[in-house]
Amino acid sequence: MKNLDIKNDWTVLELQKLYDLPFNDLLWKSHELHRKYHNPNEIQISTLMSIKTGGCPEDCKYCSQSIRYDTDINLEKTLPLSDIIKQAKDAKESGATRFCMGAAWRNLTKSNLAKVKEMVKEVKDLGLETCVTLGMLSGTQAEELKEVGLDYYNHNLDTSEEYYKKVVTTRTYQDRLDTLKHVRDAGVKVCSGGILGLGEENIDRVKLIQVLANLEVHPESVPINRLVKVEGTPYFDNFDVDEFDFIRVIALARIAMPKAYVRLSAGRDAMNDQMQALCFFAGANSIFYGEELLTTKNSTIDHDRKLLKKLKINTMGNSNSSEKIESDELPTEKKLKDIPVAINNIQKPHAS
């Protein structure tokens, strides 16, 4: 029997109507689907590490690592394998179940591919899920990474196809879609999302979700980033994204891609606890742990632990965590069903 919740033929009008719903109605719809396909009180933790920083030839107007902009990022060589394994072990100890490695490359050279393959094998041996973001991939390169155990490949679409050319001129939107196809064809899971705050309109955000949701198979992971403005880049003076608009995009991603892990990614250090809690309710169920995301600040691990404890949200696959909530504290389906009954049984006050 066909699952009517999962569709790959969304129209812009359908998604726009959802996006424009009253805020509470939109969150109700997204949370219903979130609860149907995921544990609403569980978060998947990833750690992102820069294995090669700076010197990127691309001209992405938001990126501190582009050689075209005068930022405080210096060109560095690829880190030695021993450093990467140490950080992966630390990440696992902190509760991460996925370890992501990013490099400021446009394309993979043969020698760089060999280095990355060794990294993937070693991280995989630690019992962590592996993810890399390395720029554009060929089909053959994707297959080689799959052979050594790569679980996920991250390649964000950033924004709508129409607005994309205002953000990046050194590659096309189709280049990005081609890489996603190579990854999918090789049997590697797709991690792809976007960035809010590039100067785009709401319609561009809706169209971004449409493209992702209309891929032949939905991305398993959908990171939603809030622009981190870096001095020296063209987007340093951009206006901040409205908090409610950001939450609406999280909700829309959850409705359009019910089974995906929707990740709160860059920019989370500037979100207050209440905004993050609403994002989790709307359908976000993955975050990055760690002081940095490649070259930008991130929320501290200590703060994240305190927030998740306040919200009584567990970290996925971390049964030994001291932060784990006892099962009898979780809102079971029976308890949830009993809530309306309990409310109705409360005697209503007489009108005065």
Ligand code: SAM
Given for the second form:
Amino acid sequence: MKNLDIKNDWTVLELQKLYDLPFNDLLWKSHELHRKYHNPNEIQISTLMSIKTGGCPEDCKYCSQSIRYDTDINLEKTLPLSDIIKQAKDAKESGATRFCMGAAWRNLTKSNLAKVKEMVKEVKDLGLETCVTLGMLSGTQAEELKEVGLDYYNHNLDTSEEYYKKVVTTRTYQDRLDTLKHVRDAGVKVCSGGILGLGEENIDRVKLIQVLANLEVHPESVPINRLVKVEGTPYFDNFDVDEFDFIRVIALARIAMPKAYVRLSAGRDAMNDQMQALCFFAGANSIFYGEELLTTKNSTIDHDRKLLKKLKINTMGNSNSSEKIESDELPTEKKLKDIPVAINNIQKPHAS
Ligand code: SAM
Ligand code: DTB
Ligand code: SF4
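Since we've got the form predicted on its own here, give me the form predicted in complex with S-adenosylmethionine (SAM) too.
Expanding to the full complex; the earlier chain stays at the top.
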């Protein structure tokens, strides 16, 4: 029988109506679906590493790494494999199950592809899931990355197609969609989401979720970033995104893509604990863990440990980790397969 929760023909009107619901009604709906498809007390942990920093020829107006803006970042050439292995080992030790490597490239040269393939192989051999974000990718490049064991490719649509033109002029929305298709066709899992705080309207956020949810297959991972304002970029003086609007977008992503891992991404260090808790309730179930994102600060490890402990949220997988982010007092973590997939009554606590 067709699963009515999973659909790929969302209209803007349908999503807009959900977005405009009273806050509690929206969160009820999103949390109900969250509980149906995920363990609400468990999140996935990814660690991010910049393998090549700055000097990017693209002009994304939010980004510290574009060569066009005078920002205070440490430019770095592609890092040696040994640095990457060391950091991946540390990430695994601190509980990450996925290691994401980001490079400030527009697209991939032959020699860069060869280097990244080595990195993916080595990180995979450590028993971590691999994710890379390297700019535009051709079909054959995606296939080559798949062959060496790449699990995820991150490539965000960022905002609506209409608003995108104001944010980036050096590539088109269609370029982004083409790369996502190459990734999907190669059998690599898709990580694609957006960024709030670019000066976009709510309708642009709704349309972003519509495009992601209407892809033939929903992205397995959907990062939702809140702009980290970087001095020197054109968006440094942007207005802050309203907290409730941000939470609404998380809820909308959860409703439109019930099975996806929705990642509370950049900007977490500027969110208080209560806001993060509401994001987890609304449907976020993945975070970047570690002191740094690519060029900016993340929430500290110490703070995250305390927060997850307070909320009694466990981290997924990685049985080899010696320092799992898990409180000793908590019951043993349940695996996803043990979670009942049809809890129709939202008031019923999650089965333990
Ligand atoms: N160069 C690659 C690309 O553009 O796909 C990968 C790296 S890029 C940094 C990945 C994503 O990070 C962007 O699409 C954007 O959503 C997010 N991002 C970049 N700078 C950000 C910032 N200052 N604040 C929040 N998110 C940001
Ligand atoms: C994503 O959506 N967010 C991450 C990851 N994918 C590559 C990047 C966040 C970057 C934040 C700004 C910085 O640290 O430069
Ligand atoms: Fe380059 Fe990616 Fe930054 Fe855009 S977001 S300037 S493509 S590194």
